[in-house]
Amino acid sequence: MIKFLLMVNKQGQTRLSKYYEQVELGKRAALEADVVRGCLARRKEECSFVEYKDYKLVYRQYAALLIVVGVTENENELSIYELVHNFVEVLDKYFSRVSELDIMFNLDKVHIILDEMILNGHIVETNKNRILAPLLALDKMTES
């Protein structure tokens, strides 16, 4: 089950942070400084799944963006890790060519694709039509 993702830049701020389980919010900063902290210490060589407290960390560097999965121990790491690369491709898809700009000003609009794809934790669509369909209405009603 996934418990949390980030997505955070390379100076370690925080662009978009979603949780899946109750975490206090003076509990999330620590987490999220620890986390992103440990992630972006490592090398490119070195495996992309690390072991954090009750999670395995599962992160994937594009750009300049870096995106973090915390996930149950029982959780398969590599279909994590292409979830990771799909969400970026449908971002790809929808702001055609996405960047950290895109993200900081349509944050609604990540989240709504995020959504999508992840409930409760769990991985619902991978379809990237099928994704960005609603996000598509949405964006044909506000033109006319």
Second form
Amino acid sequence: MIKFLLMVNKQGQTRLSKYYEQVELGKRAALEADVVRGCLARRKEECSFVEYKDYKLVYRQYAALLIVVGVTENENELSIYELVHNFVEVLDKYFSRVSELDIMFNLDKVHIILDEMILNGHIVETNKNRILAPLLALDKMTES
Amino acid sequence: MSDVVEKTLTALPGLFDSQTGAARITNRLRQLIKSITELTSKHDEENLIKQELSAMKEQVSSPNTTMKQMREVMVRAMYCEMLGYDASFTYIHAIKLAQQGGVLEKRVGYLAVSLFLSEGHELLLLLVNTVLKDLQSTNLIEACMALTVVAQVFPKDMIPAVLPLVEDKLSHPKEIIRRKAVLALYKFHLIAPTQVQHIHGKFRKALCDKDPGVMTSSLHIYLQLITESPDGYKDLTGSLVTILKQVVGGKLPVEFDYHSVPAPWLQIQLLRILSLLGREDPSTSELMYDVLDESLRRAEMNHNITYAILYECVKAVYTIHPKAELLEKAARCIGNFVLSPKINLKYLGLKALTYVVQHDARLALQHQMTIIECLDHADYTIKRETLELLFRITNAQNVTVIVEKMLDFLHGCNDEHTIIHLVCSG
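Please move on to the form predicted in complex with its partner chain, as the form predicted on its own is already shown.
Zooming out: every chain and molecule, the one shown earlier first.
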């Protein structure tokens, strides 16, 4: 299962965090900093998976943003690696080539999108149209 | 994703001044975001957030705050908590927002609740009435939101209050409602399995739903149930094999494709379930040989997601009752992974070998040289995975060499978890 998903910039500033397993508020910043440090220390030619404590991290970098997913031992790392990409492609579709600022100015919407894809630490939807449908309907209702 | 942080940062003033920009976000939220981008120290951050929190405290207690403004407050609260600062005074207002707001505000209220409150939080009880109301709403969007939040966080003791309504949604004409109802029931099963025992029959209906999305959501429940006790579900094998065949054969609408691969995560899910059903059961395994062969063949394309499916396929082949031709193909697949220059594949290959070596030690021996090379690999993750593998295949002849390498590794290893894990496995 997925334990958490983070979007952090290279300076270590968290732009989005979603926890699927309860982690105390006070402990999150330290966890995130540690996780990001571990991923940023990796070189380009190294694999996108890191052992961390008793679980694993799958990370993928997109320009200034690092997306890190914490997963349990039995999870298929490569499928999560591609899930991250699917997520970014969905964001690209909604924001027309998403940027770090899009995420910052639309934190609630990015969460809403993520909620369509992952629930209780499991992948529940990967069809881009279906992922975006509820948010697009919401946008339409809000405009009118 | 565009790579233009600098470009967008200089565009910042434009964003604030433009008509559309101002219409979408108010002063306070944009000010907060602007300030966050300008932060240079932890001290700065603390001051900023302290100020922000006191401004928010005022706003939430003011009778003049509109629902629209409250939504902004929630987003600001999300930011504060994301940075690690407690904004618990806003929690009750999140629930109020879900209760009283228009659609977008309601959604943000629900979102805030799912982010702020965890299982067992006393405020969750206050959510129940709002959820009940929204579940019965003629507005599908509201019903969807309610189902989503129920699947994320809901007080266990109040399940009976919403269960009939959620159950009812299983036969709704819209697929999104049926799909989300199934996921809500999955949540109920996770937190209070006895409460949903009586509706297992309805999960079957969901599995056979004509909409692939609804069928997929039922698989979460089935994976759980089958992991707990596979025997009760062997009769599902036929249906699951048929579904996988159809997916692999490209029978799903094209929108379920990801880079031309049909519903890859669904394939992976099905392969996992089938492994559990076929394990130590020759007759059940017999039913799946064809489709596994098909999957191994179809996954020819050079894309990461295809490799991810292949990995799952290989694991399945080695988990169920053995079939020689399949094992051969799977072994070749693992070989390709381990020898691949693509580092992620190499990792997956090593991981597969570790899994497989319990069933077939010879495969590991076949790749001994590559494995020994990986032990000296520059990538720490690869090294560690290799060591893990080596523990499993050590035999009398190569034990000295391996123990020496292991000791070298442990001497150079700083990570506590790794040391404990590896020493215990040894």
